[in-house]
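Below, in structure tokens: the form predicted alone, a single chain.
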Amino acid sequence: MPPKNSNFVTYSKNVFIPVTNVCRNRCGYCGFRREPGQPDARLMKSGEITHVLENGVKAGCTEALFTFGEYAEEVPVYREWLKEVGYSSTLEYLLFLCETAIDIGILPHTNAGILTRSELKALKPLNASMGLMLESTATLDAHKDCPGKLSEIRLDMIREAGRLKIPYTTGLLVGIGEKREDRIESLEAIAGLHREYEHIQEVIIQNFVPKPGTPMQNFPEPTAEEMIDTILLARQILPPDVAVQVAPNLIDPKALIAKGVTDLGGISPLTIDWINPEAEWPDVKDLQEKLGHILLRERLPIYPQYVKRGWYSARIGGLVRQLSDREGYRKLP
């Protein structure tokens, strides 16, 4: 990550794959999330993805963002469909899915919600990195019919991730009902895992988005002086060499630099925002104008300091290092 009074803020190039909608979970806010039966509820086939793999790789893209709805096994429907793809598991796809993304040359970041030690570890040499979000430590409304979204089990699992040494995303969602006290809770639970483990690269600090036909459709979006507060309070809490990152695709983020963000997360040339798709990723170009001199530096997956240290496995060295220059940014074309 570039120092925090750097000129330059960083970003990722990347296409984003939702191999499955189908969720256990059932937050109040999320317009992602799908019921078997629903029309657009599905599981993308491999000759899919590939597709996107290998446009990206010629759009110049460096990572796979593969999204999932979590523990989707537990719906019988989605369990044949697994079937009929020519697998067992969600883990056994998603091995497979990695493995191609390599083979094809860009490299893989799993956001698949909560996933036990085994599966993190299974995952491990086929990542550049890893996520999930945190969004609170505090107990919500709109997480009351969400299983997997128990702060301590993903707490637990963030732990996981950084006992095994995997460059780890996670974040907060802004504005679902959480008190200041409790942003200030989870800043510090994430401060404190990437103190003992070092694996957290970056914070997300993104702002609830209310969505059309979701339970929180009519709830208020958080204040500017809100995100900027939540900003100040990251880059406070969490410790230097963590990011902290807002998604240009949905809030300005250009006053928000000088607050400490220094990050803009994944932009695609490709695929939109699935979690949120009426918000449009901004062109790199315009951006980069509206920014003014404040520069946009390219990254890959994995934090240029996570390359230096050698925080990858063998399988995707050889990709990391064609793909990354002496300081650990993406190597211009």
Ligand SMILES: O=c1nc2n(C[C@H](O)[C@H](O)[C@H](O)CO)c3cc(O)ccc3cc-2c(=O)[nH]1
The other form holds:
Amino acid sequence: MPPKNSNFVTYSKNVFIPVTNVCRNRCGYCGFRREPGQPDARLMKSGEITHVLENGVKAGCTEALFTFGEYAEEVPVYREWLKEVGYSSTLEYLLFLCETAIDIGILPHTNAGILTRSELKALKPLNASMGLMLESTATLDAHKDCPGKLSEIRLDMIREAGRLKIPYTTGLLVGIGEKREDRIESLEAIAGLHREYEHIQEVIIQNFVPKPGTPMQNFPEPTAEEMIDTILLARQILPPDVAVQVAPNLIDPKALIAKGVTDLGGISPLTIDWINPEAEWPDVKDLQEKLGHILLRERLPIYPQYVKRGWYSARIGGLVRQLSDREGYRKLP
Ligand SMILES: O=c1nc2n(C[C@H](O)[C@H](O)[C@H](O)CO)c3cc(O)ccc3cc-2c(=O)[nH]1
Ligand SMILES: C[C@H]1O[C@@H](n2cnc3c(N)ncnc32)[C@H](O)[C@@H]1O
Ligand code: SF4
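Return the structure block for the form predicted in complex with the named molecule; the form predicted alone was the one displayed.
Full complex below, order starting with the chain above.
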């Protein structure tokens, strides 16, 4: 079967908000997390966040990507910081941030690690979509100090998101010690959940990039062949309505589009990729030139099929319709 949408690829125009880099996990590959004592460990203040959201809207961005270390509340000093900003829980603060984003005119996409069913339920009406990387179903050394990276727990959360009809983003982190069979198993697990709940809008095939100062700083990156193979597997295993995403700041997407990549994720004109801060976003015009006949099309953080099915709340409905009607989105299938 030829890859879907082979004549165009989509992306979303976003701002990346690293709300907190305090985290209960210690992934071997992560350069985002900070120890609570480090000088740049932080919880962003709402004024700072509002400023980024406003500039995002001015720059034409439609997505506010709220990213968190997982369950930072397990870290005592973080609870003090929360009190200082006037909130008693991360959820309460995040709900406020989502409300603020919607009022300003930008759609939230939350990627906060593990959340409970009740947290997901509270966040659903205020998010266009949400996400959690499965990473891998394999038991890996990279995750040895990470209670939240047990694949059963991640799969359970992705299932809950499906029950709640939340348009969802998940994916694999490729090259963290897993084998090809593990990638197949991971993709099959995601495909199974999508067959049951139909909520997976995109699967990110993210290539591991070593970060200095982390336990995996000298670990080899996945090879180009492994990435191509994983994209081909994703296209074979995932149902055709699921987008396959790579990050254009981490890997040259051109050859991968021919193998089945249909989306390039969030591209920000304003903020850096806080998870891969060394990897600059390509300029959209330059990227379009490089892609030649493959057209780059902007999308919202909620894919069109979920807009059609009405998988969004009344609270964001006005904004979803207003942004969907904007020039450039109208021709989306
Ligand atoms: O800039 C990034 N965006 C990341 N995003 C954002 C993503 O590319 C877009 O926000 C989605 O495509 C929604 O439009 C993630 C979103 C998730 O739900 C889960 C994981 C990621 C991972 C990254 C990432 O490493 N870097
Ligand atoms: C938000 C997502 O970012 C990804 N992530 C975390 N660290 C790295 C890295 N060194 N290289 C690439 N992706 C990474 C993980 O897959 C996480 O779930
Ligand atoms: S990848 Fe996410 S869960 Fe893992 S240490 Fe980094 S912030 Fe925490």
